[in-house]
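Heads up, the chain below is alone and in the form predicted on its own; it's given as structure tokens.
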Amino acid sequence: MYVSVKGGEQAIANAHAWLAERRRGDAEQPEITAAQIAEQLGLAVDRVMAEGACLDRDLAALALKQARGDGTEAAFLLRAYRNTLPRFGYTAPLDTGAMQVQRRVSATYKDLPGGQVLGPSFDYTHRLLDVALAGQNGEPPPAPLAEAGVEPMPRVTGMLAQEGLMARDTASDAEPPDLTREGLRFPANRALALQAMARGDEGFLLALGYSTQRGYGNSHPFVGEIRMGAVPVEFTPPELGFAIDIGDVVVTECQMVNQFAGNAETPPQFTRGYGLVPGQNERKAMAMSLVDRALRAKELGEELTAPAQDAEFVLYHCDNVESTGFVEHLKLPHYVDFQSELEKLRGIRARWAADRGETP
């Protein structure tokens, strides 16, 4: 039971004022701008855009500033704002094969067509604090430039499929569900599951992905390929009747290669797990691809033994905005509920004491 409570308006107004003061911080320090956040805290902005399901760097940066750096709160703010916007239509599916690649690595082949592109990544740093960043030490030297490659970059999973070693995903002409317009329904098809995970909480998916490697999902994956770069977005305005390029979005794509023992109808082969997230966020893309493969266990006739293989467990709980609301609502007044529980417990204890001839 939920009971409306009204009161304490002045206390709430004071709390808002105190929050604004804390957000601003020391007034002697220059205030950080949303533009600075967008440019210098880019990975945090990318994560907020993904979990807020709104690809707007400026708005995501503003949400981070307003939320004092709390990524979950910022995602909540961004998603709430997005829900006020009109819907003009749907773009065409992204063709990640046309990506302007900034990073592309594979753990399955050292030398592959198009080469390895290390790109901007922490993978090759020493994880030592750079104390020079604590002060104003000028601009870093410009990164070296090279001519853009012209050699095609075929997908590793496509190369394996040509040998008949990779299970082919079946294409479907069915209209995919839209999670932003309809709630979760089970059984959830793969398109719906991928939507839910794309805007799901990175930490939750990371933990589930990790669990599949620790024996809770019978997974021995290989990173077939990770790509990050800009992909053109096409939209067909009704008044034109043909597709036009309306801009580019940066995305991270991961295709994980997993073993599959086969069955009476299917020979042993590799299967894939897939992850695609906005911005540069390969940790989440990798975790998403691990969980995607785990969720395909039933489809592939594998035994269901782990949480990551349970679609209802994964998809109901991966949304950090919904999870936050459900957990944090416990802070709201539950005075009537608690008094009811209190009286019930007192009565039970009184009967318990009476049965033993004791004084309650």
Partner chain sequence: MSILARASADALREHLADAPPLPAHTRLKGPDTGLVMLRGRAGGDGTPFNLMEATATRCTVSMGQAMGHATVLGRDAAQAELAAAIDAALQLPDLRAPLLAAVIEPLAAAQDAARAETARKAEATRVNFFTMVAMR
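So the form predicted on its own is up there; where is the form predicted together with its partner chain?
Below you will find a single chain and nothing else.
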């Protein structure tokens, strides 16, 4: 039986008015604009785009403002907006080899072709709070420039593959499954897992990736390569029938290199885990690549012992919009459900007391 409960409209309206006032904060302070968020809180915007599974910096910045800085709420807003738009089609796969690289580091080769470029990174900062940033402290000095060469930056994994030491990812042009059209089905292939993780919660993937390093799943990873920068997007509009370049997206890619013992058919070699996320977010790209490799355990004939190797566990729980929906729905009225639980418990307790000859 479903019993609808009415009422509370005024309370809801007033709560929303108070929310709007809290969002604005102290009126003595200037109001922040979405453009300021997009420019100055760019990494928060990147995370909202990733978990909202919709690349649009201005919308993600607006969502962050509306959500008072709550990243998961902002991702939820972006997902909801995305649902109102038609789908024009699928782009060609991004060619990260053609990236205009802003950052590229490798932990496996010191002198790799194309070299190591740090880019705008927190690495090697001292993690001391800079009190000067608390107020408005003017323009920083411009970043230094150096004459750039044209040395190409091949992917490290390609270099290992040439030696036969790295398992190649089979390049097929099979139509990949689409989570937004069919939902999760198991067994999930790698393409579906990568799509689910790309929109997955950074914290969840970080914890799972960390668990693989601590012994939950046998992994001994090296960062083959991390690269970040703008990649052109190629799309074939049905109106034209040929591919055009429709602009750039900034992405972060991580190639994680892992040992593999080999088996009857395959000699010992390295295998790889892959992470690709929008914007500048190498923590998530790295975590994703660790979990991607862990999820390949079954395909590689490894023993399944750890949570990160369990595709259903990982993929069903990595989406924070879904997770928060089900967790937070618990606060909605469950009066009738709870009433029935109460009745049942009273009955059980009465029988329990009667069995002991007590009067309830």
